[in-house]
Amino acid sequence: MADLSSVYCGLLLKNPLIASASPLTAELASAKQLQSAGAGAVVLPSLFEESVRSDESLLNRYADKIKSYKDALDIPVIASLNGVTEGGWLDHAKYLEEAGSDAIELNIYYIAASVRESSDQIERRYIDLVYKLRAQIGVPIAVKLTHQFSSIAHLVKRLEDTGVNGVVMFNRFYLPDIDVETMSVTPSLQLSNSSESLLRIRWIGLLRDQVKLSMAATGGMHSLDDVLKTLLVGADAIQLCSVLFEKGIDELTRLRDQLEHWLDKKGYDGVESIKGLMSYGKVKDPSGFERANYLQVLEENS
């Protein structure tokens, strides 16, 4: 049988399928179900600095949750932190580390909406934050990124240079909607679909041979094909969320078993043996990741 284990941010996972931050990881009962279904790790829902400001006991409750998860589960428990101020990031991250989290995912949810703020200033905001956190936090750190950067590759390399252990690509921004009857802005939540996986696959494939840090994909991972493509371009982990809401927690088991069957059928020893086989630096025609792909699609559909 194929070895499904994968190393992500220095953590040895039983398999690369991670239950990403969601209501399914918010309660110990469902976290246990996710582990039984085959999750390689769980990411807790984000701790928001704004919420801690309004209710200071929330930080203690979050830390207690980490401790209870660590006592009950035998898979890595990854805390998720969404801060606003530098002090909030640093203080809360240290608290989560002391509570026993195996790693911390930094969910830097920032909308670059000001015309006075340059792309370099925004990028520097990320780098400075991670640099300071890395100096104080000993557990692995992963940064969850949006795709809305002018140079994703450059930013990922700069993050690697700070000592960060991994990046998660990409955060899905929840877009505002307009209620034309009440003339108000309303939140909009839509589950992902497989077409969204291609953006993640492209960038992981482009970066795999240029950086050594871990990379995880999140957003649009719904089928065995999505999982295989993401591993083949070089991902170390795949975070699942929408598919578990659509098809149930048992879909984790099906995807894990399908992955194992495919590896056995194709004669591969395990997940590590297929990682990066289709990355930019290894495919016969790497231009497929770049502009040539755009031209080919237009020509074939004109």
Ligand SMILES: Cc1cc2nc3c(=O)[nH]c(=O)nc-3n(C[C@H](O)[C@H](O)[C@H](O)COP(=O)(O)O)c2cc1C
Contents of the next structure:
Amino acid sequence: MADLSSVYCGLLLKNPLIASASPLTAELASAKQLQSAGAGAVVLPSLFEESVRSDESLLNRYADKIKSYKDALDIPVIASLNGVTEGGWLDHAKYLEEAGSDAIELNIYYIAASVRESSDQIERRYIDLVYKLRAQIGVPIAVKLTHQFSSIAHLVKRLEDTGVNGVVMFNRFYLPDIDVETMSVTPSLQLSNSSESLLRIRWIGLLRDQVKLSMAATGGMHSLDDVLKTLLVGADAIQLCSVLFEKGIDELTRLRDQLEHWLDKKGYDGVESIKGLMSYGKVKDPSGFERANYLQVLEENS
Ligand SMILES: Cc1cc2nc3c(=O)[nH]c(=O)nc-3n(C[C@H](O)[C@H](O)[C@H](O)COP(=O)(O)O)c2cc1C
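Right, the form predicted alone is done, so what does the form predicted in complex with the named molecule look like?
Then the entire complex follows, led off by the chain already shown.
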């Protein structure tokens, strides 16, 4: 039988399917269900600095949660942090590390809405923050990114240079909607579908041969095909969220079993042997992805 294990951010996952940060991982009971269903790891919902400011006990409760998950589960438990101030990011990250989290995912949720701030300033802010966190935190760090950057590839390389262990691509933002009856702005969140996976597949495929850090996909991972394509272009982990809300936690088991079946049927030893087989650098004809950009990157790096 194929070996499903995958190394992600230095953590050995028994398979690459991770339950991403959401209310599904918020309680020990559902985290246990996710583990029983076969999750390779769980990411807790983010701890928001603003929420801690309005209720300081939240930080302790989050840390207690990490401890209880660590006692009850044998899969990696990844904390997720969403800070505002530099001090908040640093203090809270330290706290989550001390509570025993196996890794920390940085949910940097920042809308670049000001006409005064350039893309370079924004990216520099990310890098400075991650650099400082890296210097103080010993456990693996993954940075969860949005795709709304001018140069994702360059940013990921700069993040790698800070020493972080991985990137999670790409978060989906809540979008404001307008209620025309009440003339008010309301946040809206729609679950994803498989079509959104292609954006992740493209970027993971483009980056796989240019960076060494771990890459996890989040967003639009619903079917066996989504999982396979994302591994084939070079992902180390696949984060699942919408599909579990839509179809239930048991869908994780089905996806894992289908992955194993596919690997066996094709005669592959395991997940590690298919990772990156179809990255931009490996496929015979990458023109199907984005020929001009691809050739330019290759020439620049040869
Ligand atoms: C109800 C809900 C709550 C979420 N909460 C968080 C969160 O606290 N932190 C975070 O980084 N992502 C959060 N996410 C984003 C998911 O972890 C995931 O990255 C995103 O939904 C894309 O994956 P999907 O297409 O499989 O849903 C949340 C998503 C949903 C639907």
